[in-house]
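The chain below stands alone and is given as structure tokens, in the form predicted alone.
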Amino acid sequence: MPSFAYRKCTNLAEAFKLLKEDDRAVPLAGGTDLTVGIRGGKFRVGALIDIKDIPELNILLADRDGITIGAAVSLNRIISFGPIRENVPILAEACHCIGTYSVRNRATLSGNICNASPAADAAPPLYCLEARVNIAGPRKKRTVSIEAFFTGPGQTVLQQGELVTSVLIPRPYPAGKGVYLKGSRTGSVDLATVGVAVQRRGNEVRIALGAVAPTPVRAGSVENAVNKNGETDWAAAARLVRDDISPITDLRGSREYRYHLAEVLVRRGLEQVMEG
């Protein structure tokens, strides 16, 4: 493991002057992603700035706004807490099938978007809620959609000294089922060959993709099918997922296969979301 400074924060301004003070400083919350990145050499860190235990960081609210996770927030808080799992149990459902419960135990769900690898689990469920990130650095604070988040694999709108400090999930809560599909070799220890949310809001359906693109995407082509042209034959609307999504080969799966388990998994989930 290659060395590094540590330090700990309490509240946001230490954080921004720590992260201010060494370009290669780095916020440490959950840390599943970011050590074994640095142990594996993919990033080169200066210092680890802990922010696990700053209080804005640890809200999980549910107010007239909506919910809102903080970024120190585990993944397990956000399975258990009640007002996700009524309102938007779809996101609960993500955020189980990421790693092992002991893993949850530590990761974030701020920490799985900021990681911004293509198949995040937690990023499809958020596309069909339309949450927002809210970001904050030494000078200003800003809110982002998350659809603007993500800029490419490993990339966000994040610049030098910025945290994410929560995720907002809107109001009005989608009034139908949702469901997030997994499609991965081993289960949920491994990372999502192809994953996909449907969630029904009314009459009409949300559907988002992971793994399939350079960043998380949106099913238009089936949306526009399914709500605007009133398609019902549920395999024909998930043939058209195949104009959204451009996949690639990797160790995970071929570009066919995944074209493939792409019209699968929406088929399956527009069959559970439309008809159940």
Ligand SMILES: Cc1cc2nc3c(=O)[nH]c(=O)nc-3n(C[C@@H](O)[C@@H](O)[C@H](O)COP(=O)(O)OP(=O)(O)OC[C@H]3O[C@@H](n4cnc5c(N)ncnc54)[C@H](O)[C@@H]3O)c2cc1C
Second form
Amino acid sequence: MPSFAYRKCTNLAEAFKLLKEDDRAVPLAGGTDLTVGIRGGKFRVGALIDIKDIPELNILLADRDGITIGAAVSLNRIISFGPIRENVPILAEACHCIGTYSVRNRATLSGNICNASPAADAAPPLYCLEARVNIAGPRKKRTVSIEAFFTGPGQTVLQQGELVTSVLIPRPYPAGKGVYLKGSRTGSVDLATVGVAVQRRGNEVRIALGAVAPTPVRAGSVENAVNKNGETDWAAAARLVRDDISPITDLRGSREYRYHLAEVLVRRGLEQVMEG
Amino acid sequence: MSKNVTINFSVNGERETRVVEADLSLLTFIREQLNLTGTKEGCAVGECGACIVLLDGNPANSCLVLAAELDGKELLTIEGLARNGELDRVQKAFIDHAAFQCGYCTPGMIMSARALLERNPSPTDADIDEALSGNLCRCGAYQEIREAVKSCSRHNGEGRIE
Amino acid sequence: MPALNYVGISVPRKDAVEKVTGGAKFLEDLYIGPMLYARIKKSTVAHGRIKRIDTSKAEKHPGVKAVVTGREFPNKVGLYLIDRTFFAVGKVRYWGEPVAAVAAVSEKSAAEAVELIEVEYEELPAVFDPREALQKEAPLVHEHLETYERVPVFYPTPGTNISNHFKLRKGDTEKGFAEADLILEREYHVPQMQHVTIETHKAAALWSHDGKLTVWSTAQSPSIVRQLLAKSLDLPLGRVRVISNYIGGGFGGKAGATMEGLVIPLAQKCPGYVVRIVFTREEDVQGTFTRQALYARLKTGVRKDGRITALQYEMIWDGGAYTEYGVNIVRAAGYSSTGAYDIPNVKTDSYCVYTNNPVGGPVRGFGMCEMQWGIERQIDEIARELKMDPLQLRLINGMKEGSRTASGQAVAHVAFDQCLQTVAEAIQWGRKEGRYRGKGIAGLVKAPAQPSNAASSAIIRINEDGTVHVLMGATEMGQGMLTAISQIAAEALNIPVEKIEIRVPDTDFSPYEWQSVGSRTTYTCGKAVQMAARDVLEQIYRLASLELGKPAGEMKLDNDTVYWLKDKSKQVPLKKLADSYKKDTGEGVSGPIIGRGSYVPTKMSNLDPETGQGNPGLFYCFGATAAEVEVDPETGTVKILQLAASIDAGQAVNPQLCRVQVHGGTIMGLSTALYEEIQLDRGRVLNPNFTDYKIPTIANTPPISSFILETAEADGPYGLRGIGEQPMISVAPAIANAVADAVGIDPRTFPLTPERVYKAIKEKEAGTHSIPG
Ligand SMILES: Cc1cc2nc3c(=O)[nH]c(=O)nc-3n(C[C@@H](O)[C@@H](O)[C@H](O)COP(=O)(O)OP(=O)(O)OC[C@H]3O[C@@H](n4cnc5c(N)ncnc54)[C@H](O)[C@@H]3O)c2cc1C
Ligand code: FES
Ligand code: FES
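If the one shown is the form predicted alone, what is the structure of the form predicted in complex with this ligand?
After this comes the whole thing, all chains and molecules, with the earlier chain placed first.
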């Protein structure tokens, strides 16, 4: 007997109905986290509701509001989307360092954030870009800020039966450079030991980190020092990141090394975006 | 909700209709129900690429895909590359450059390389590295693989472009 | 030597077309017959008494055909020290040890049933560090070591966890140290690693109704598997048949008998069914041979002029829970313990120690990567103390023609200095390129580690049309055996390679081959093939002589024709002779032409139990690696800028395949240097899949230049020697030496992960340098 059921949906209403029918039903996007999690016993599911063929979720467009990235859009589409490369290259850069080419062919941005790994590479740039997550449920729609979206490791504000429909990168786009620096063991196809996004917005900077706390985090102390106190000694500013993070020791790195690496990468990010 | 799913798809150019169990992976389906055993399993978690096939021309790790998701798609496996007994140019290049040893990673590697050359007929070394870094080769034939793929580039004198 | 026609040519691989088309059949690709699927129940403690196993629920589960536990199959199995059972009996000794197995009509049913097996353990005190396992109060992993059968060249110490203590005494170390101007003593460490062949371990067994056993296995060594299984099951050899198909990588992990035993008891309970087991990646990493960790202590004495006068080497190996194979790695490392260097006075103690860690066993290099890590690192440390160029120090002490190994064996046809100089030149040795860039070099030597009488055999059949079948028991796991042996047969017969057919082995049809391990098969099988070819040619020439009326000694075979050397126009087509040759009158003269070759080394010997002196090496293959790296001192990231590898192959049978092998070995060495380590928590592997057991991708692969030297090995077929494992051996130390050169730290363990390198740099700045173990 198959351990779960599968249904492909072609419209949102159908998806909501199916998700409601079975409280162990979960949405299936690229499946690159879900299938691995099911195999490893991390997820026990009753049904997979395939949302990839729902037209609304395949939207990828730039308009007056910003860039809307539908929940079914693959990372590779995002990476090669002109308006993203031109206006918010940091996002393309971060998506590009997720997994392998073939994984990125199926993996989605929404899946990356819904899976809510503290090391999700797409999250830190979304923090810097103040992305908004569009959520829909059987009855109502809501929008939350990316920072409010994550609530813990593997946990988000999503309620059973709700879907992320898209992520919006709002206008105005940042005037200034942004970089995503990923520290990992091999530098090729590896999960982040520490991920750091640094985005300049005019004279200000926004910094967010992954893999150093239960959720991705903003480096508020560093931002304050630079944006409010006019700190231009980037090393001094970067040192403050230690107050913003609370890393743990795991297979990919020790707590101490993560503190150190976060500091180095934040400083390098600042140097790269604030100078020149 | 049904635990059996009817799928319509094409495999290596042939149209097919099957009924599959909802939790069956595409990899197992290809190997055990389509009996196309060229596609391999090396990890079952998307890391090794031995299971890579092309879905509508795009490389996919078949261990991460459900057979049910094949509905409406075109599937190309390693068995579908040679036409009328004539090897594909990537296959030939792999032989010419001895770009494998045990050959276990080879089907997935060739599928990734094929897809790369389709979307980018003149890849640089960096393009090759990025396109193939999802295919692990424990025998370490990477240098030869790189050369083999490069030899298929449009910008390469050796390249045989049909 | 006369010019060669087929050896030394880069012909395409024999298995090439099959492998690029997906047509090559690996074990799991076969449909052999009505199939049952096996799954194992694995222990969840590292050391524990099995108090209760209840299989009743599993037996009743739909689809289940058989369930077995260790109680029913207590027979032991093992290559050198027979200490292992198919399933745990009475107690488990490592996390993940098989305690029971299920055969069912589907994978799913088997997997579900295994979950229904209940096992209760009484946990026993466990030991995970071999240094602790040597202590008096350490828990014993094997209480009855004295009762275990063993090959008498291994020396266990009953009542302890020592399963082999290899001793080597050469010269007089006291005198040697007294002569030294500098004595350096350091500890080095090598972690456990896994082969992670992309094809995991698999096996299938069929117990026929007439009591015959057929086993399909990913085994590197079907003959040995047959022998070990027959002995363990008390079956006559003739009733056991073992088939190895194409193997998706071996590297030692599939040597000996590994997991075939798991399906046989199930097959015996389900006659007529093929019972198959396919290890998941996680099962493979946790449950098959790992490279034994090594704790090494080296004390080297050296004169101011750079001459090494004495070496004292202590090796403590983490053999894991069973050391049936591991004991020989410990021995091989012991008798080779001076590496590629000529050291007059040596004292070595090499201990194989049981722990409750995963089972140790052979891995590419068979102890040489581990043992030579310490040697090659220490030479660099000495060079720095002496303010001498590390290359120079190697050249001074490196083995030369006639040098003696640690075991006192004289080496011949040695061009080690050339191996070193070639790679040094390739990376512009001596030129400093930048602040955080560094260069490193390391040498290597390896002989096959095999019993002194490890044999090979071959049969050559001349088909009726003059084409050829070669029958061999060697396996094809990527190393190119099929191609190399075909080329040797082609050369020996003077028949083109395209006309030579050879298949993967099946013990019912293939003649005996000890094992496809130790970089020995091309050499030993090559010898057997040469002998078989000679036998065939004698038969052909005898018939040709009858046909042409000229002396047999004056005949020559060229492809499809035999001609008289003195007048080429006197000739006869081979097929006439091969198709049951008859006279023109119709009277039969000779049946089919079949040649046989049977080879055993005759110059190897056992070693003296007290001094370890003797001749353990069939041949010694030398080589070297040089590396250039750049270190990011802030993150600790090591970037390999270039690698150069040299190997003295004697004669490259197929230069292209030889090169692929050198590159592959170099990349595996790079992988261990930078990434690979099994992370254990009380014996449990924490990184059993590629998500956290990292190996390099193509993007991690720097340009490698390779140099194949050809200093002919006098006794080797066409002068060749094996090169399969060798290219890996010197890579990790070369990279570490380059890192040391770049940032002044002294790596004493690896992998050199960013975190480890960063920490060492920090410690150096704080005045407490060296990478901790
Ligand atoms: C080999 C490999 C390497 C990887 N490397 C990296 C890496 O380097 N960095 C990194 O960040 N990640 C990495 N990942 C994980 C990455 O692929 C995923 O996080 C991916 O982005 C998830 O997207 P998906 O569409 O595949 O999600 P799915 O697997 O389909 O879903 C993930 C989770 O989100 C839920 N979900 C999906 N879409 C929605 C939606 N619209 N609304 C509500 N819930 C939803 C699902 O129910 C599930 O719980 C790797 C994965 C693999 C297999
Ligand atoms: S088996 Fe699919 S990626 Fe390894
Ligand atoms: S050829 Fe063996 S894994 Fe690539």
